[in-house]
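Just the one chain here, the form predicted on its own, laid out as structure tokens.
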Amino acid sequence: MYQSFIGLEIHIHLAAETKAFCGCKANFGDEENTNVCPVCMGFPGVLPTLNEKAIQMSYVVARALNCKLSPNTKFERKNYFYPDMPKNYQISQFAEPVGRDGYIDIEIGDSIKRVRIHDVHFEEDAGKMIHAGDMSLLDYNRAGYPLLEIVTEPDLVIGEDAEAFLKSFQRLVRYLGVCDGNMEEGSMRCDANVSINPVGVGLGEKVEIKNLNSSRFVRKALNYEIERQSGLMDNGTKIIQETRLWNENRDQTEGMRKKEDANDYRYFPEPDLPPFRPSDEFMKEVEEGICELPLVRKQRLMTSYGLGSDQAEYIHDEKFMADFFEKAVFLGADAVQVYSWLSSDVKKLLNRNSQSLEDSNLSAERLARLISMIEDGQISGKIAKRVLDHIFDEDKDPDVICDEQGLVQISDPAAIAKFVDEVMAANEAVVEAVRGGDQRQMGFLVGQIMKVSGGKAAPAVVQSVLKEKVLG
């Protein structure tokens, strides 16, 4: 029986407009090699300048992860030779990172697990290599992007734990507004370290897995690697410290190179950058960058609004939706009704239009008003769905749409009585069947009345008037 230990190294592109140490745009998707300059290309004699907005975001993340924040963070050169690193070294942090010794609580199943954070350090990204047949192309636009690396302690056990951690962390950085967390575009990347040993022995030889661009691949790669290492141990084969790649086509890890140690990078102080000493004003802005964190918000949604765990999970997944939800409830809408609309009809229209809630024409005010119109009997639930379609398509308020389309529900008993009389006259046999005791036919009559009224008759009033006329 073996015990597994998993630690993650997560890299996020900070949502700064320019690169870490120069004024080039940090913009994904631009034409290759257009956002470059002598500084990020490592030309002789150039001097880096620290991006203060990016370092502020770094402190915000470290603060949110409950780290001890450095009062004197320093920069080092991490030396390695690779085509996508034009300077042949990377400005990074080693001795004095932005933060260290933190933790984050995450949900795994029905329980809360605390994962320790070893350190949070700021650095610049490398460029991008594109392999095409027998050629390798280089795009240096990404070289120098402001990058934050978060290193966890080996507190996770299986691939599912790591997947849950990544999803929680992705949600965290989106809440903080420091990164979009898009793993497919590379703005959030993950390397995973895993070792196994007999139970009680402690950490084994660490194997690092690279090339993981989704939380699902992280889960699959780690579980595969745990099984692979267990097989080696069963056979008495020594596990070597190495770096492996995840082959998503074969669903297996493959050897890449011997794993480096810190000494291999020959860290030494960056001579062109002084230590960064945050001022009181800087730290005040860091505190202002902290919001209510996702897990805390989920728990509050459950206690304050009576939502179930799955309902709160859906609502709190994106900060904008959680804000939208709470604003609609504040405006008087029932919390469960707001959740129901957001998770069903609104979600369907967003998917149909390939939109996010933030980019749609639906506001919290409009949804709250739509729900109140149903509760007040002005429109039926069926009509409300038609109104929602118009809100998305026409960018108008529910009242305006109902007036223009003539959708306001008819609740006057006298007006509804005319529809009832018309239907009863056209369906005398059915009316007699109901009077004879066949109550199932009442549903048919109600349906016909709603049809005759164009769906505008208030169902409760229809049933009351019909029952009085048919049964006396």
Given for the second form:
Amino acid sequence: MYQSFIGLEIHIHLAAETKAFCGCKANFGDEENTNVCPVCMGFPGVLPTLNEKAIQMSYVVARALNCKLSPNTKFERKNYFYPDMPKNYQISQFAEPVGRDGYIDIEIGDSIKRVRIHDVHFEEDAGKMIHAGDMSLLDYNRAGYPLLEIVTEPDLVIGEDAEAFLKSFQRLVRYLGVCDGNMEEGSMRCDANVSINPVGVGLGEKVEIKNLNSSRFVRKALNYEIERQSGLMDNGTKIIQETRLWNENRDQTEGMRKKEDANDYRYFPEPDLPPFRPSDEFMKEVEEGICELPLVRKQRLMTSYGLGSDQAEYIHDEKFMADFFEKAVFLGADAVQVYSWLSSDVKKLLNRNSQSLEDSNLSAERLARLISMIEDGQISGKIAKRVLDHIFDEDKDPDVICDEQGLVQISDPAAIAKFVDEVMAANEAVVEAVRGGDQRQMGFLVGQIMKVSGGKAAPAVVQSVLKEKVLG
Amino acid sequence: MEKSDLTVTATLASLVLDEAETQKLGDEVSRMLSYFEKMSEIDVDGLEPTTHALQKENRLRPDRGLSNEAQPDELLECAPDLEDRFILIPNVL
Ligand SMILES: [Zn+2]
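Switch from the form predicted on its own to the form predicted in complex with the partner chain and give that structure.
So here's everything in the complex, that chain up top.
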């Protein structure tokens, strides 16, 4: 039996307007080499200057990950020769990163696991290269993007843990508003490392896996790699420390061509950037940048509103929805009702319109009002769904829609008696059958009455009036 | 300094040195290293390393776009070869 140890290195693009050390726009997908300047193109004699918002977001993330925050964070040059970086080095952090020795609690299945964070450091992204035949094409729009790397300790065990971690982490950065967490577009990237050993022996030879551009690939690649290493160990073959690439077409990891020399990045202090010492005011703003974190929020949704674990899971997934939910409940709507609407009819309409809740015409006020109209018997649940449709399409309040469409429920017994009489007259045989003891036919009559009323009759009133008239 | 150290350092810096250059640089670098040895004899326990002699304050930039005197197109003109707006280089994969 072997024990496996998984660690992750996650890179996130910080959601700043401009690059880390120059005033170029940090925009994804612009025309090639348009967001470039002498600084990020590595021209001689330029001076990089630290982006205040980007370093602040870095401290916010480190703080949210319970790291020890550096009072004096420093920048280093990581030297390497590859044309994705025109300077021949990347500005990164080594000796004194923004934060270190943190942790995050995540939910894996039904249990909560604490994953230690080794460090959180600030750096710049490299440019994009496209390899075409015997030529390579370079686009430096991404060179110098503000990037934050989060390195975990090898506290995860199997691929599923890593996948759960990434989902939690993605949610965390979205809650904090520091990154959109989109792995497909590369604004969040993940490399993984894994080693195995017989139980009790501790960490083994570490194998790194790259080219993991979705959390699903992370899971599959890690489980494949654990399997592969176990096979080697079974045979007594030595596992070598190496970097492997995930091949998503073949569902396997593959060794990279071996580099002759081990990487030696010759880190040294970046002479052009002074250390950054956060002021008290800066740290106050960092504190203000922290919100209630997803797991805490989920637990509170369960204890304060009586939601089940799955219900709270759904509501807390996006911060906007969790805020929306709480606001609707605060306005008087029943928590489970709000959950039901959000997870069924609202979700359906959002999917149909390919919209997010945030972009839709539904507000917490409108949903709360809709729910209260049902509870007051003003409209039926069925009509409420039609009203919801109109809210989405017409951007109007539910009361206005009901007025305009005449969608108010009829609960006046005298008005309903007219529908009942009409239906009884048209179905004399059925009425006789019911009087003869066939109760099942009552449902048919109720359905007919609802139909005649255009769906507006209050079902409870229909039931009682009908019973009165048929059975006396 | 060991010759192998110099060769490794040269490789890391992407420098190709012939025998004469290796000899000449070897001597120079050894002399430089001896200065560093002298410096490392000094007791600096408890002193904060000085990475920047003149800069004591934070130097930050607000997160706002800046227009540069040098336009992207002018910068691209410095590249040896272009394809549309891409810089074109021999394949280095
Ligand atoms: Zn720039």
